[in-house]
Every structure is written in C-alpha cells, then in structure tokens.
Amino acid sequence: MNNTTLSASEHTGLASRVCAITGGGSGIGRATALALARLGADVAVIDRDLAGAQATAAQVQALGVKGVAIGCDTSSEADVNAAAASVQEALGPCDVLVNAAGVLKAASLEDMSLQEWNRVISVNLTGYFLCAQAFGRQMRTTGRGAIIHIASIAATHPTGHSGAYAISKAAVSMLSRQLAIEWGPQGIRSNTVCPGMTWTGMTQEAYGRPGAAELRGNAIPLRRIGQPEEIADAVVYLASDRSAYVNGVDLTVDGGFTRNLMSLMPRTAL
C-alpha cells in the first residue's frame, strides 16, 4: 500500500503552471489569482487598472511565486494579443486562463442605449472570446490547458434592469460548450463557474445598503451572500488536474439559491 501523502500543490497538479487571469486586480480574480498562487502556480495578473493589477501582482510573489501584472483591455484584440506575448514571454506558455473581467451597466432594456450595450457585450462576451483565442494558441502548443469563464446565475435566471448583463453571460456559457467540443480533442478543457449573489466591488453598493445583504440572504439556504475566495475554490478545482475529466460544464456556486426558488413563492392554502 502506497502511503504517501501529496501536498495540496501535488494533489491539483498546479505548481509551476502558468495561469493567466483576466480582472485579476481585484475581486473574484484578485480571489482567484492568490488562490492559485498558494498552490505554486505562476500567475499573470491582467486588468485594465494596472494599479490595482500590480497590487494583486505583488502579494502573489509575496506568496513565493512568480506573479506578473498586464494593463490591459480585453475589449481590444491588439491588447489581448500583446498580453498573451507578454505572458509568454514573462512565464512561458498559458496553462491555466481564468476569464475574470467584467462589467455591468444597470439599465432596462428599453432605456439602454447602444454604446452601454456595445461597452457590456464587449466586456463581458467578446472579451473572453478573445483572450480562448489567444492563450489557446498557447495552450495547443503543449497539448493541454484548462480555460475557466466567470459567468453567473443570471445567465439562466433573467434579472429586471440588469441590461445586457445576463445576455452576456447566457452566451459565456455557450461559448465555453463549443470551445469544450472544438478544443477537447487538443486537450484543452473549457468550463464556466456561475456565481450567485457575491461580494465584490461590483456589488458593494448593491448589498453595502443597511438591511440589503441581510434581506437577500435569508433567500439563500445558506443564509448569507458568497465571498468572492469561495468562488475562486471552485474556479481552482476546475483549473487543476483533479477535474480533468470535466468538460463543457456550467458549475453553480450560489449557497443553493436558484434551488430555492420555489419555496420563495408565497404560499396558498390547499
């Protein structure tokens, strides 16, 4: 019998591999890059706030491994494209992309007008497009890598005034099953994680408001709103070597909510 305990970094297959995370300067990305740099990987902070990415940067070298920070805007082929070069250059080729960076502007659709619509859909849809494109370039290189997009509950759960934003995620989800099928067979795995209500700086003034995070958390089974290191445990999961049988999937991680929606229904007598 072979007793021989792994270390967690052994365990994920993580160490040394290089991650890219794309909203890596605060968040679920900031979250999500540490997370990943606890397990030895190196990790390249990318983010169209440089400062915030160089922080984020910072304390994952202080973690003892190597961490880089990229200004860049996902929206922009030429950005990403140069981004991927200089990931390349700085750790070597792409393993892990976490796509990350987002952005959501409150608005109905009725009001919403086309450049709020083009700057979302950009962001959050065209951008992960973009960055599949040109890390996997990468990844097809060696023959593997993992691809995790950071999509959300509203993908399949429309939510009043949220504009484009749960458009935009519904097709993340897509666009993560058909890289699944294209790329599977060059060993290169794409899955989605959906977040439910979390704390972010997206969400702070939504959930900062007295009696709001209370109100929306006695509607989790759970009983309180997600953080964003539990989000990023499952984006680590699906990056490492423990899932690499898991392919095109959509992993929920909202404290049961949108299994509790039903019993949210007010109640009539029989």
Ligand code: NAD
Given for the second form:
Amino acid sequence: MNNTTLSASEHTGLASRVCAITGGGSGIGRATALALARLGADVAVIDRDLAGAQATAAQVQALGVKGVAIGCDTSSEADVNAAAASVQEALGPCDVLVNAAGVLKAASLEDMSLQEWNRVISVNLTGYFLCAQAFGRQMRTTGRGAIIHIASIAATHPTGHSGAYAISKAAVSMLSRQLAIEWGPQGIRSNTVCPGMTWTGMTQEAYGRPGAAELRGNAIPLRRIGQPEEIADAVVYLASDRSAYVNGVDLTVDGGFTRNLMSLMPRTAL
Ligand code: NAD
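Based on the form predicted on its own presented above, generate the structure block for the form predicted together with the named molecule.
Complete assembly follows, chain above in first position.
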C-alpha cells in the first residue's frame, strides 16, 4: 500500500493539461477556467467577447500557469478551426474541451422567428459540435481527451417561454452520448454537466431583481441559487483522471431542484 499523500493537482492529473474553454469570458466558463488553472492546467479561454476572454486569461496567468485568450464565434466553422489551430500552436494539443459558450433567448414557439431559432441552435448546438470536431482531432493525435458540454436541467425539463433553448440543450445531451460511443474507443470521453439555476451574466437580469433570487431559491431543496464555481467543480471532476471510467453521463448540479417535483404537489391528506 502506498502511504504518501497526493497534492490536488496530482490527484486530478490536471497539471500541464491543455484545456480549451468556450464561453470562458464569463460565468460558468470563467469559473471553470480558473478552477482548472488552480490545479495546474494550461488554459485557452475562447469567447466571442475578446475583452472578457482576456480578463479571464489574465486571472489564469496570475495563478502561475499558461493562459491565452482567443476571440471566436463558436457558431462559425472558420473561427473554430482557427481557434483550435491557435491553441495547438500556443499550448500544444488539447486534452480537455469545455463547451460552455451559450445563449438564452426568451421566446414562445408560437411566434418565434426562424432567425431566432437558428441563432440559438447555431451557438448552443452547432457550436458545441464544431468545437468537439476541431479539438477532437487534436485529442486523437495523443489518444486521450475529455470533453465536457455544459447542457442544462432544461435538457430534460421543458421551460416556459425559453424558445429553442431547452430543445438545444436536449440535443447537446444526445450529442455528448453519441460522441461518447463514437470516440470512446479512441480514448476520448464525453459527458455533460447540467446546471440548475446559477448566478451568471446570463441570469443576472432575472435573479438580480429584488426578491427574485429568494423566490426561486425557495423552490430548491438547498434553498439558494447556485454559484458558477459550484458548476465548475463538477466540470473539474469530469475533466480529471478521477473520472477516467465515466463516459456518456449527464451530471446534474442543481441543488436538488429537479428532484423536488412531489413536494410541489398540493397536500390533500395527512
Ligand atoms: P454567461 O452569459 O455568463 O456566459 C456565456 C459566455 O458565452 C459569454 O462570455 C458569451 O460571450 C459567450 N458566448 C455566447 N455566444 C458565443 C459564441 N457564439 N461564440 C463564443 N462565445 C459565445 O452565461 P453562463 O450562465 O455562464 O452560461 C454558460 C453555459 O451554461 C451556457 O451554455 C448556458 O446555457 C449554461 N447554463 C447556464 C445556466 C444558468 O443558470 N446560468 C443554467 C444551465 C445552463
């Protein structure tokens, strides 16, 4: 038996791993970039908001690891291929891809325009596919890789007035499973993290209103909205060697919200 203790970075195996994080300029992507950097990973921060990506990359570098910022619209194949080439040149072949770049556009399906539909699908679904393809090529050269897609509890729970969002997230879950079986034999794992309600730029407007966070938080067994760092912790697990045999799963991180259905039932007896 080995009696030596391990550092967190030895435990996770993430030191010097090359991680590409889309949507890394804000919210869950930024929290994930920093969590991976704290464990010694080198991080490429990819976002269409270059200033946001640069701010995250500066925080990554301050942790003593390599950090690069890349401006990229993940729904553009040319942008994604250029971003993947930049990552390889700056840091080496990608070991970990985190697909987090996403958009939420409120709409009802009744009168949603095709343009709005296509915009959400092109970022939330096609962008994830394009990034998986581009970075997956690099993973195949080393015979190892972990892809983590940020889906949502909306992937399994329809959400009123959310337009194509929930539909795109359901498709992300299947994209991930499909990759898990197609690329597993090549040493590449694919899993999703499904966050529940989380404080980020995407939800600031909704939760920032007086009383809104308390109202929503009260519907959650843990009685609060989640923080991006709590989603990042689940991503770190799926990126790390500690999940080496985990492939094709959806990991829900929602404070128990989606297990709460029966407690919402009005009580008629007892
Ligand atoms: P956020 O708005 O803080 O961050 C999203 C980032 O994606 C931004 O930096 C934005 O510039 C970037 N982005 C958007 N479109 C892009 C594109 N075409 N190309 C490149 N970058 C692009 O939001 P967040 O909450 O951190 O969202 C991250 C992921 O988590 C999303 O996929 C979102 O759907 C998912 N999610 C969020 C919540 C929540 O409650 N916040 C819940 C479930 C799932």
